[in-house]
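Shown here is one chain on its own, the form predicted on its own, set out as structure tokens.
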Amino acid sequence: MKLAICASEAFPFCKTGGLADVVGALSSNLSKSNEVENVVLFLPKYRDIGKTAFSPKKITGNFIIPVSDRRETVNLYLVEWGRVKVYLVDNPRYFDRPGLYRTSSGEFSDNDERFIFFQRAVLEALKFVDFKPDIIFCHDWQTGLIPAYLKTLYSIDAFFARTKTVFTIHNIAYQGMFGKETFVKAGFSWFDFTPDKLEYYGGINFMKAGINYADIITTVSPSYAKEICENAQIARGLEGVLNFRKNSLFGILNGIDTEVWDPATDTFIYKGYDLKTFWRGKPYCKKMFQKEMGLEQNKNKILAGCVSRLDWQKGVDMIADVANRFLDKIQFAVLGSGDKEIADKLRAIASAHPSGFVFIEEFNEELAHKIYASSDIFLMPSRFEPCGLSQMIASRYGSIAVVSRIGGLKDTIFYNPDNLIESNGFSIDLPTQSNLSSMLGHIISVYNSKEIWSNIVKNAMKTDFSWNKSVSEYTALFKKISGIDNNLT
């Protein structure tokens, strides 16, 4: 099976957030599938990329595709990535800019320019190259159209004939919406502009395109899956369009690279420890980190982390609401960036409070994994949830998570109120102050009993979060559309 896939970031070549972290784990584990022969992932080539590790070197030669009324050029780069081909996307006029999407400013007014341009340069590009896939899996709004283009423009060219598509929803709040003038640019025909095809509210919408058109779309956890479908608020206008597609979606939980992510080898943390040393590994990085970041260094008080991007669908304003009522008991370390005005609160906590709570205002990858290491509890009281990565990585650290049982927090942290010691973690059914301030007092009296708490970290450590089990449904849903495994039903 030949492999094609697409996204606007991947890890670790450009990253914004959690896409990144899926796409480039997701492209690594399904090389080392043996169902998969080849793969190949295609990003477009933003300014830093050049700046990393990796030396893009540019293949001979350049093609032409139209945008608009314009043409314009594409240039291919390649990096050799383990067992991946990475080809970078290049055009100055669209990526040699500071940030992937935005300013600080704002969203680039462009944004549907440059991803109608990256959607068919990869479609371009893989003639180019002259690689046929069975398979283009494609991720979010930013390739959206891909699926589209190949069962309209490209409906009679040979190359593609065999080829069929996988889309992906990461998060659906994020859709890629735009007028008219864009469908315009994207260069449809009319005929595809109607409500059941491309059209949306009198413009067109790049997740819709890719859900109507795909010949599977997939999403990031099961619990989310459903949720789509039948909560329009979380559904975000889709979820018509999601239930007529319905038979068709599948809810396939994201794993995390849990060579990266792995106590006992992480070189961020204080010392590393497994589940046998944890509890000489676990308390050394909490004395460290409190230390490092100023709080009081106290044992018996519970550390509670968040590593979060600041938004009203993270609930990171909900534990700036409830924080003063349990600075006796546990002290808090935040990091991320993002709302000014839960910023502005986490910030007056902290000032106001700098023994017991912290707030780093920034992404900074080593501050997070001694989030991770040092804290005892993970807060993640998220009013939707896709799937989410940190509760997974939380939980390999031995830091137990606190989530809301919805999307995907709901498929991987298991709170068995009547028998705590099966549980991996805490929930509350939703996301409110009065809930996530209830827990957090049944959170110190379970603390409290080092037995239960024992059994809990155990749990949560031995949770499998790798890709394995992801992996082999993907390669078991590429099969069963591309028709090399007719058993399949």
Contents of the next structure:
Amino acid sequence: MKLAICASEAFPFCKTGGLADVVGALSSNLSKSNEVENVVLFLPKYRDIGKTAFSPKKITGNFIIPVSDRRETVNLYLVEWGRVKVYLVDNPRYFDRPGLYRTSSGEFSDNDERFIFFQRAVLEALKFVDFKPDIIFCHDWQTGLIPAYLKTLYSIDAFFARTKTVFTIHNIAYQGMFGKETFVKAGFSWFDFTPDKLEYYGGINFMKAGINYADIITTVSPSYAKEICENAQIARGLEGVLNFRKNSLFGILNGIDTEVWDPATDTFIYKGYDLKTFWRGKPYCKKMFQKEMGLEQNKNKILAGCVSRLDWQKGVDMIADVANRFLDKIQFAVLGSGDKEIADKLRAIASAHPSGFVFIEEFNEELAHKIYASSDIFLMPSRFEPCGLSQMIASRYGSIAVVSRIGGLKDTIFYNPDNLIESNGFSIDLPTQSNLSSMLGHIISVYNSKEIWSNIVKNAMKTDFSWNKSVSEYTALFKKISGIDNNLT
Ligand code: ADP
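Switch from the form predicted on its own, shown above, to the form predicted together with ligand ADP and output its structure.
To see the whole picture, the full complex is given below, headed by that same chain.
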């Protein structure tokens, strides 16, 4: 089976959040599967992408694609990354600028054109490098038009005659909605500008296009798959389209890269530890972290970590709202950037209580690792959560996840108040301040029962968050739609 994966970000090349982790790990894991012969990954060639450890090689020649009423040149660069060939799609007009999607003052105003360019370039690039995929595996709105292009402009193109598309929804809150002029720029026929096809409230919605036209739609957890069909607040206007395609929608839980996220070998953290040595390793990490961050040096205080985008979705504002009540028992360390109002709130409480609350407003990979390793609990009271990676990473580092029981959090963190010995974390039914407060109060009492706590830590660290199961589920779906049986083609 030949797979072409397309996305707007993938770790370790470019990352703003979980999408990158998932696309990077999925690409790498799928390339190792016996069911898959070749994997190519397409990414935009952002300004900083070639400045990492990779040196992309320019592919000789170039080609032209139409965007709006112009003709744009596409240059391709190649990075051989393990068994994955990574093609970087280049056009300086669109990608040679700081940041992936936005500046601190807002989204780039030409994001529609940037990703129309990228998607049309990917389809032509497949021909240019002569890679005829069985499956084009698309991720989130930035690639939602690809399934639509294949079923419209490319419907009679023999090169793609056997190609099927899979569209994965990582977060339905970001849909890529634009006006009618974007529909024109994308080059579709007016024949397809109807509500059952590409039209969306007088404009175009890239995610709707992916959902409508892909052969299969997946999303990143079984619970979220259900929620986006049933809950209009979560589906944000796409519940109708999703219900229509319900039989082609599958929830497959994300995994985490267990090599990158391994407390035994992690070189960022103060001291490595595993299931047998966490009781020694974690307190050491906590002590060093408290020292580095200027927190009170006190082993008896619970250290609550949070590594997150600052966005209403994540409920980090609730942490700022309840923290005051617990500062005598709990220390807080929040690493995150994003929404200004949430950041202001966090900054205010951190400056009022520097020995009990630390807020680091940046994107910092090393510090993220240190927080996962040093904290006793990890707060993630999300208001909605397609899958979530941070709660899985935290669990692997023995930092007990405190989550709301929704989406992927529900599918990964198991809390039974009547049987704590079998729990791997704590969950609240609804993400509210009062629920979070009562849960923190409960956690303070459980933390004092060292044996029970130690059991929860072991359960968390032992939970299987690897990609193995998900990769088998994806390959089974790919085989089913492409009509490929056990033999490789
Ligand atoms: P998202 O909705 O942002 O994708 P996830 O939980 O799925 O949330 O994934 C978040 C990923 O981004 C995790 O790997 C987390 O460690 C990382 N991350 C988020 N914010 C930061 C930050 N400020 N610094 C470093 N890593 C971060």
